[in-house]
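Below, in structure tokens: the form predicted alone, a single chain.
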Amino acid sequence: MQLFLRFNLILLLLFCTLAVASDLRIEVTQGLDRPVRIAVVPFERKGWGRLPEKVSDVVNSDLQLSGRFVTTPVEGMLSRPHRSKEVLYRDWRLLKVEYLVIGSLTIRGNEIRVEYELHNVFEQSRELSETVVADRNELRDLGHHISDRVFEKLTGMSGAFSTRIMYVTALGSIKDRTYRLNIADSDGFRVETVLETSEPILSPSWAPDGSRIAYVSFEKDSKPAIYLHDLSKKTRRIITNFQGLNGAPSFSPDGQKLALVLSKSGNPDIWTYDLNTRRMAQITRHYGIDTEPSWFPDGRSLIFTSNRGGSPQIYKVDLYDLKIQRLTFEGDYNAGASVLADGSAMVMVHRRNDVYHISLLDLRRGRLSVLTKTSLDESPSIAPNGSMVIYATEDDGQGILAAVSIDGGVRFKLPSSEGEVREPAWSPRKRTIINSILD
């Protein structure tokens, strides 16, 4: 396969997998070598009325499955306290647990109450405080909420699993195919069906405050147009289907625009959309192929992959006046790229031994660091704090999503209980919790 097909939207044409919204798993399968012990103990419960969830079973998954810490089996812990006073240090000292997270959860009427505490055992110390109120069908979004806590505090990161995760399935015959647009929630859970289509699905992408989404489909007479899709408001409008190309939509950090790929000029050029005021500017005029843009962090520039120098690179454009710099020299394949948050360097698709991995380009040092052991990786997304990166590539003929850390210390898999699955793309940060107070 052949990621340079990309240019001319035939990559996802080939999708010839069998696949349904169901659950995506999350498999481990490198951890940090030295990761925290930690114990997660089952919050106390107050209150009548049942609950589909464990609000500390969301905890204690989240945690283990980020590869950076080992959880402690209830059944192998001596004791089980809920508060301040209850804590026996000994006890979790003896099971070389080095932090505690307790707590408590009551129930009154569609609220749910959880106060919870993050101890330092061997320092014998109360790290964190907390009381969270939600309604009854925000508990996962509570796990999710404490879990990015505690991450914050003990790894100085902040933390993703409140975020949701945006991807394409298939399912049935190459003459008879469903597409299908899906949200989940980070661990996978909760997944949702935003569209359901008998023609391709490219180029999922959030708008920076999560309300929004913008992607590529085929339903219109087979052929593509760019979509924006509002989530709450369940409605979407047409972007732009001109003749030819239309693609690879990207929101501004601001929200305000989408950059775009248009060919309606005679190349694939890279194209600004104001959402606003609907007005459109040709950023690049080339006769190679330009695609794939995507926003520097302060909004004034641009990045996008090219093939103006003879093979797929990687550009900078300026929006202000319009020059073009060369970011990438190393291999003769480099695309897809996404600069992280602080614009410190960026993410990218860089072949290497006619092997194509997601790689780190610092773009202040100009190092590159491949990250990923994987093959015909494409696609990726960069968590919202930083920390990961989520992409799309195969694992013994299946695809799959498989996630890896900016140093290359932690790596997980995400395949899917059913069929293959392909375009990821991590969400901004999500707004779970009515109330938060911090003791």
Given for the second form:
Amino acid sequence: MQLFLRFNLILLLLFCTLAVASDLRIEVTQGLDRPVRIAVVPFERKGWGRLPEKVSDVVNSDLQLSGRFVTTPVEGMLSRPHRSKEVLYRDWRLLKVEYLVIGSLTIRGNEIRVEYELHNVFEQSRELSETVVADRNELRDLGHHISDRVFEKLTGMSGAFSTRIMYVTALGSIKDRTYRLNIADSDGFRVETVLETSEPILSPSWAPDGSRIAYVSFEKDSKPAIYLHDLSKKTRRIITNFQGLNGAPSFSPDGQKLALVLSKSGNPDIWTYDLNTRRMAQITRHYGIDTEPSWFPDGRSLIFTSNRGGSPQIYKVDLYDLKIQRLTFEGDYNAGASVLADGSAMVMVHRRNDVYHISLLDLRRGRLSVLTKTSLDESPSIAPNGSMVIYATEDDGQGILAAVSIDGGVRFKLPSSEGEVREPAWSPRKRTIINSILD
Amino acid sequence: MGTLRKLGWLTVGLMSILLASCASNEPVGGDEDASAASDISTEAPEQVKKTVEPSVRGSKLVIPSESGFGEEMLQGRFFFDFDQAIVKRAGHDELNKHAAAMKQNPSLRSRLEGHADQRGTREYNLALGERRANSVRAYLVAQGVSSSQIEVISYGEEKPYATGSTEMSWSYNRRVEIVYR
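Right, the form predicted alone is done, so what does the form predicted in complex with the partner chain look like?
Following is the full complex, with the preceding chain placed first.
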């Protein structure tokens, strides 16, 4: 056992250092009908030293790939201002640019300081200005931070550029597979492999503070076990490995508990596991399948998938009185649901005309809308700003990730450079490492 | 569609015949068995039956055929309808043979691996695969097999038998496999 743990630790350490550039790339398949026209002028550079990334390129690509903006190519720019007094609004009006991002970057040893501004071309006004400081290995973080601020200013929604996506890849033939649990920036860059094994990995889930993850791995004796993995300490432990299913771990909103599925009693039921006391409580008790628990934002109840009514449907269980209520009535296959942060709606897998789509169910009005145009969709995961849903689907016989905005207006594909990609889990809002200096 | 599926079954049939013939070219058990087999012509059929007990080859069960001559390798693969865990009547004959062999030889240990097709969610499919394996176990136990001889595990949609998003591949993937150790 000791040896097994130590070996795993070494493996983990090994893979954490193998950071790859990008194995997902974003393709916008449907943008807004009238996207905002924005120009990101390459930032002025002051100081010595080579930098691996251009911060303004990161901002440009973030905004373009959000599907809500159209960016102006650098070659087409009539002038390249870096500060307010250099801006000639007329140049940008000619190009029909509505907003302008300008700035300068100063290198001081390991410290990078960026001063940037957002201008409204038609009103000829400065909408935003900020000075941010970061380490030189945090250039992409700097870029994502600026994108978040610009996005929030112009759309009213908080951005999700400073977040990460966890996902599982499967490489090789079905007889000889390698599974990896990867974490990448939401734009597909900076991939880290957290785990690599020849047995399936499923249901990765984030703790609310983003420091820990839980997942199901079959690596030990080819049987499922739930692991709790500390990303900063690079250690992990087995939470459950009972006879039968050990599945679908999901962190409570306060990060103190996991909801999970065990079939040790003979059939799959929902349990909770207290991460501090290590005590378990059985929440559902039914001879049917109960699986895929997910927490309501208030932590008082869970939703889960059950076939107790004959076909898989979504139910809600109150954790105090264990009362169960059915939430879905439309269609004969509803599964894998999760609730939006404001509790107003949930996303889930919904079958319509034999096609599996990601759908949104408004929990107040009971209205169901199909969000995706793809088929064989599964594993929807909501961005922390509530604006996007990432999910797994199939494209040309290959498992890929795709995303859709919660209003269905923007759609993406995230094809992979190698292997099947599945089981996406959008991280909570990333702890900010950027020091903002308010002017 | 119907003919396609029939063609599919035919392929499976052919494959299993091929597999069986490949496997029977391999040496059987220890040397004693081989020498016993060479004496077949001079011995009584009952004694042949006695020497050839159900055995495990690869992870499959090999049983003496009913005629007393030759043997049969059981495929140990049982198929299910969508979102269903009911053992189909078509599989009963073969399951009865597994049950008889496990009763006859209590040292036989098997693992029932439950699987699902790719449609729907992975965790639901894991649960479904387990239900399917459990219903095969229930059938075997009802035939008198000791439940201590049987282990159940579900792989859901993680280990497909056939690739491709077609009705035919899916029908092969909704299965339980009996794996002997």
